[in-house]
Amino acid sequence: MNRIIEADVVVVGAGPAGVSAAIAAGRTGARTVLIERYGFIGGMSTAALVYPWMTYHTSDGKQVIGGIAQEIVERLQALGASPGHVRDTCGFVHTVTPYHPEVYKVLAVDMLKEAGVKLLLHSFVDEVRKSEDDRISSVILTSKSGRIEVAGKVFVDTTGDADIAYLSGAHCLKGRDQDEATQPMTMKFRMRNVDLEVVKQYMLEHPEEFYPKTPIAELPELPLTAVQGFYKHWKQAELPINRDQVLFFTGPESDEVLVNMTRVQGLDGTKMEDLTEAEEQGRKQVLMVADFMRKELPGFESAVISQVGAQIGIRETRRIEGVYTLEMDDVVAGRRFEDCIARSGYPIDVHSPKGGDVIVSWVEGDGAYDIPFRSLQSRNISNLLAAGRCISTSHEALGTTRLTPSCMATGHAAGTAAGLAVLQGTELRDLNVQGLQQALVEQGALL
């Protein structure tokens, strides 16, 4: 190894959380490096076609996520690549935020460059080095250029799978407490040539076949954004896929939908052999579901597959064991924390690890809950933060924190905290949380 890159803040994983974290850290003035294994950024939003972003709001429409997450939406809107926050026409949440993933890939890189971030694509971290005091000193990349060492002062794990935490020896959790079973994986895909007016008309004529919260009375005036139901069609098909309904989202093109229906269960997203099997099963299910939709669903008669995810979508693998673990009761009660660094209004949404159902628990109070800074801090590695899917939560609470806007918000907080800690020469555990909160609010975060 003959190359070392020096940084203040090292962010690993350029998904929605990592992008926000790196932008935030860079904007503090800290020397920031963002590392990504693919040749493009966006993580699950682009590689796995997780679309649309849901949700920035509570169930009654109050916006609770802002900051960099909102700035990204506004800049996409300015480019004609997002309509902004629009009503969710399946009624599960109040709003969804469609976006064009190819424009997002370019915009996010522009924002990283504006913040002075050094971006390293096609780079896979396979080793973490620590100093004698058990702090992370550097990460080692495998790349086309050979082995490269990236040294830093604070490290932010936004890999989704807590890879950096795991490799560093940080305490980690995985799946359910009793058996480590995780939520199923889903291979998402897009279809074109869908007649969405026919779909909407069928919904108006057969409301009983769709999700009970579907706003049928408002549907004639609303642009169709999401469809959940076709219960009769799905049940009659008797496909060997362990779920209970049809679910798709419209866009980004006017005749296009994103289908979220495949379900691969019983496999571990941190194991190479299981991931290989999941990719095979997921792609076979895509062909099966697309054939069903084309033959059985009104409006899909001429539909064709236009895109399949570059990888299968992962809902849950490892997560850090933090200073505080966010629990289901915290979410449902809409609990407030003194060290709140982000809020979310998305309900707990746990896809059964083994069954065909989805367990939903709604947020009480004002419809939002706090995410504390302590849930981003590793319990035993002092200069490690997590953001996105791998923050410290219970299996149940992960059913809400894993959603993209929440990941963006925790990324914004982690990056800001990392940058401030470096610039102030302080440990993360000693960082003035009120100062962090003030900085986030000044940057548009809603706390």
Ligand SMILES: Cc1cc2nc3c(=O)[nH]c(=O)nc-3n(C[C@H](O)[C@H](O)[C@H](O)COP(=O)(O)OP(=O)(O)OC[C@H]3O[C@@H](n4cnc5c(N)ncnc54)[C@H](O)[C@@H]3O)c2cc1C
Given for the second form:
Amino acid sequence: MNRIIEADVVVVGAGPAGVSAAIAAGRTGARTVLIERYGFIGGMSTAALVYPWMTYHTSDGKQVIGGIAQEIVERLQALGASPGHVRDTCGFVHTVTPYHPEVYKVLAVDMLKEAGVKLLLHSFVDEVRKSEDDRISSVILTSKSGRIEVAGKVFVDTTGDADIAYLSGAHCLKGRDQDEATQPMTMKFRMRNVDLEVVKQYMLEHPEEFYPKTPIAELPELPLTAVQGFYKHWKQAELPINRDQVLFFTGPESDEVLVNMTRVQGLDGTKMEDLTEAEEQGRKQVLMVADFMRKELPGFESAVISQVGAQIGIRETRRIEGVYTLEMDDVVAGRRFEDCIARSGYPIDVHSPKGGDVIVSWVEGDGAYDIPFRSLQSRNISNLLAAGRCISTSHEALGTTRLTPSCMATGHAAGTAAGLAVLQGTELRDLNVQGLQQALVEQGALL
Ligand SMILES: Cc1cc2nc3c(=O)[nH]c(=O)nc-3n(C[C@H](O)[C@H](O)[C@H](O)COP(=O)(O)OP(=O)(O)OC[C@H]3O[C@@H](n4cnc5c(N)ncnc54)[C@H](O)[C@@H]3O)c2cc1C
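Please move on to the form predicted together with the ligand, as the form predicted alone is already shown.
Every chain and every other molecule in the complex is listed next, the one we just looked at coming first.
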């Protein structure tokens, strides 16, 4: 081993969850290290072009996600790199939050530095060491400087794939209960030279060709943020892609859109050969869809591909098996938990693992549901927390907790919990959850 780095809190994976977790842990005063395999932060947001962030609100417009997630938006706004929360013009949710990915990459690193976090990029964790059966002592990363051991007291798994949990032997879950099938992967891409005024005009003249919740009456006054439908055009094209509609979002440039339409099914995002095949299929589909849009959609006549994901977007792989597994019923009922550490108003949105559709279940009650602290705690590794996409949920409940603002919110909670546990010399299972909640609320979290 070349070198050992000592820390209190070790966060692995600098996606939306890991960035928030590391900022939060650093702010408690705990010595925090954040490890990321790529040369930039943002995870799916930047590597896979996921955009816009959705949503900070319930379907009737009440904001339910704040804290570091909101702070990031406000800092982006101050830099002119986000319009903030704006109405979703396909009507699927109340608001979406566009942002400039290149500014976000730089801003997040600034925020990590301000919180005193040591950031290690180009570092892939491939081994976990344990001191006792139920405790992780260190993780080993592979880098250009060789293999480095990072020792810590509390570990936060924000790899999206529960890599740290898996490598430590912690109980993990994957995909659907019956067959472990996961939601499809999607290669996202951007197009420029799109005439969005022409698109909007077509929507106003042909409302029946768009998602039924599209707020057509308000459309003339709203900046176009999202378009879902063009059902007739898509059906007629008969492309070999198991998808039922056109879906794109506008920005970040004024003539640019982000297209979310490719669909790669039946492959496992934790298997090397499957990932290789997914990248190949996804990129071929991008060329097909771009060609279709240019030839068939009004406003796209001069459009060109401006960016394709550095990697395919992965919606679902492994999750930790936590002290509590959040279920679909909890979400749909808008159930409240005493150990709530984050809320979300995004509906369950499961892209079918095998079919061409998306299964949606709306949140009842006040329009938001709670995420309990127990869903962040590993069932059998005492000093391990998860945040983001790999917290403990059922396949169905993941259909909502996986969205970026929720990942930022669970990251904020996990980082704060990890920092407090270290500073108080407490085991995670003995942490005073009311104290954690109070700390989160003081930092703007909405519980
Ligand atoms: C196709 C698609 C469309 C989506 N659409 C939207 C949308 O419109 N709006 C929205 O808000 N959300 C959307 N999402 C959901 C959202 O993007 C992700 O669920 C979210 O980014 C998950 O955040 P995370 O931090 O948990 O994980 P990730 O974003 O996956 O980040 C994990 C990070 O860990 C790193 N990592 C992984 N393993 C290791 C390792 N072993 N060592 C070191 N580093 C490692 C990765 O490089 C990455 O940076 C979409 C997702 C996909 C795939």
